[in-house]
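Presented as structure tokens, the chain that follows is alone, the form predicted alone.
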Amino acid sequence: MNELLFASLILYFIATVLQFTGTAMKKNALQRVARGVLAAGFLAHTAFTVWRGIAAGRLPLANQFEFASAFAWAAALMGFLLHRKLGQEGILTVGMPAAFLILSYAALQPREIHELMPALRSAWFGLHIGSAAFSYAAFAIAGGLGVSYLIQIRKGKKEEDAAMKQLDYMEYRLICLGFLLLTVVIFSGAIWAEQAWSSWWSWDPKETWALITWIFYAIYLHQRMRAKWHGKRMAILAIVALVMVLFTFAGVNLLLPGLHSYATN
């Protein structure tokens, strides 16, 4: 199993290289090897995944190292299935080094596998924390196609250009699919919370941080409904959003213990 999932870190990294040499260089068969490369990478991580849940006996979802191992999966999926539907590299430049780094942070934390606490053995489970894992990779994608926004400027790309007006307008749509699906974490997580602790809301820091992250991301989408809110402004806000949700997957776990500590081990 560990094998596995070494297998794919490697091969997320070297496909983020080839990708990253090929689009400096301007190489389409650069690409189209790396784009390979992510694919066998990603079978890797999904045969990773699913001896990892038979040895269980659940969903491989119930710990830190689990949730971020799920996280680059679905980083990885997203930006391989939007490339394929939009023909678009920028979404694998950014896409193949966030599954690279998250898979690399998940293989920093404790790999072993416990038995299911008790206020996880709920229905709710596969539906909270796998709308976590796509509502965080959509952002994390967002939020790479922000860097790559202001990157391009910096450049001297201008915001009419039509490719820079594309780059602007995946970055809003990517945000509005991680807001529907952190929607759902968190009606989900409350009903969850009733059913486990008979609370719906008890403020613990991370639903605190999700519910902080989610207003901020309603105030992008608000905001992007405005005539001059688009683009560079735009992308700042996705870049600042993305850290917040990385500081609620990791910074809430590591400095404000709670009832979602359960997830650090």
The other form holds:
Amino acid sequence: MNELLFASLILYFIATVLQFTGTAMKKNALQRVARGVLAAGFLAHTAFTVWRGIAAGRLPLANQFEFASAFAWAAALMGFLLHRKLGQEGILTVGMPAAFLILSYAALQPREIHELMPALRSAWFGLHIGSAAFSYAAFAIAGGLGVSYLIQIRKGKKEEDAAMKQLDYMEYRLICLGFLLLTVVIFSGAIWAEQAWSSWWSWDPKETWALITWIFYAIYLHQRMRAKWHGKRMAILAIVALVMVLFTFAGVNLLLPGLHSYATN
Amino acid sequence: MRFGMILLAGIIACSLAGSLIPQGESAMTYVQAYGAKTAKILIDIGFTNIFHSWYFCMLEILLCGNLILCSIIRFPKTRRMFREMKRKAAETETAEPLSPGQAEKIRQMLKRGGFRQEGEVWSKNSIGAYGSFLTHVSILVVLGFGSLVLMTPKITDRTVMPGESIRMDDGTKVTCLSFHIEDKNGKLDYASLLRAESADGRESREQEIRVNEPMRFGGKKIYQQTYGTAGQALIHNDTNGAEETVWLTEPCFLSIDSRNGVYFQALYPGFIQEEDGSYTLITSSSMGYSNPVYSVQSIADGASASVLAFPGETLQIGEVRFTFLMPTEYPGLRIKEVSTALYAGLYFGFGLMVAALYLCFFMAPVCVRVNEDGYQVHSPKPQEGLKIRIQTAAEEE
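Other form of same protein, the form predicted together with the partner chain, not the form predicted alone:
The next block holds the full complex; its first chain is the one shown before.
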């Protein structure tokens, strides 16, 4: 069934190339084809995820590969839904490469199916890790929109342009969604930790970095209320915050082992 | 708000340091990792225990003070916000021009979207005005109850051998009926069957506990925190027939008369017998104690000899026989006294914060003034999405 994983990876890549080309050449037809290819990739990815869940007899969120795959799946789904709701091509121009890059990272991880270790057998497993995947996906697309915003500014677009305001707005909304979900991640993690290890909070590196990321996004959301903090400055903050998210996701597991070290296996 | 941001930045800086520098290790660990000079500086400025340092606590206290002030100052403004927004919307001219007929389409769209009409002003989400206020209050609730929950519980760590009991200070008796690592299907399980009894014996309960399933009994929570493997020796005195079984969990001297006896050094999970007949001991094994061996010293009449003893083997020192038995796995329990009220407060804070953030981000109060000349959106939060929907509705054929 790994064929489904690699099929979705290839389809995400083709969709990304078509979307970029369509955007650069201003060809709507090409963007429509890209959407179709993304949909096919997403279906293959969904089928792979369902198969893996059935084969493992649990939610496929138990290790770095499964989490990264869910993260990519959430990014693709979010790109689809937001594009459908807001009709903004920018979402897909960012969502497609995000899904492709994250799934590429997943494909590099060991893919063996292991029995769920006792510490992970909890009712909080799905909520805690599932909301983390969606939260990271929202932050990843928001950071990507930040990059897109800066590229547009460099190309000479003005912050006052309607399209730029919409880009800025989408980035903000995604960060709101990601922040709410990250709050759920932290709280469900605290309740789970109390049940498993008797302590709500142990300053484990993963916990600490989740808190750092949460506080940084809280600063982002507060700064947004200040008059001068819009557009370019917020795009830069969204990108810096995304670096923190990526470090929390992958860097902590590699460099700062702790109670969450099983996520590396 | 600026002061609050500075405090949050300070907490980020401390947390960064705390995640990069190992916390709570011995001084020697820091000397080995960073060198004597740097280690001394790190220890002196509290970077080796930063989350309990005075300045980190001070940051948290200041943040709480800041949140309290913010909440007090904002509350009256929050109460007035929606009314004033509607008044302002009614008084402000519409800035986005509309063509004839478009206003009606927008009104229909707003009606479908759940907006309430008062003259030319359409409004929604009055409760969302409280989102920001409630978020700040919920952070205070979480910090307050979280600190109390982390600081107040009385925690006791005890090991209990299968079949044995421990008694708590208040008389509660906890018996470990059994412990297993694997279940019947060979799946890793790490479960202990416990029986807890109140001091007066009126209340008792049996429950199998494992890593995510602690036991609640009489205001206590009993967790299976660790597990270990203990050796066992049967000591038999041939002179008087006395017999005793002892657990061997750490090095100890099984003394007969304070000079003679057996010194237990360690229990190894396995061994490999080399071709020359010597043994190589396996110090750790993922397979468990499949082939255990005891490393002991027999001490008799001032002479000592190192011995490897296998389960079932007996060492005779004078009139006393030491028979080594198969090792047994046992759980390490953590018994925590919990306050239901504090837990309820913390859970309430968690729920309140999630609800308040939802109000803040997804139910922000919004007013739209629509007339034949144009429309204008008013909200404390960006409303580009609504503007897109209004524009789309206006341009619909």
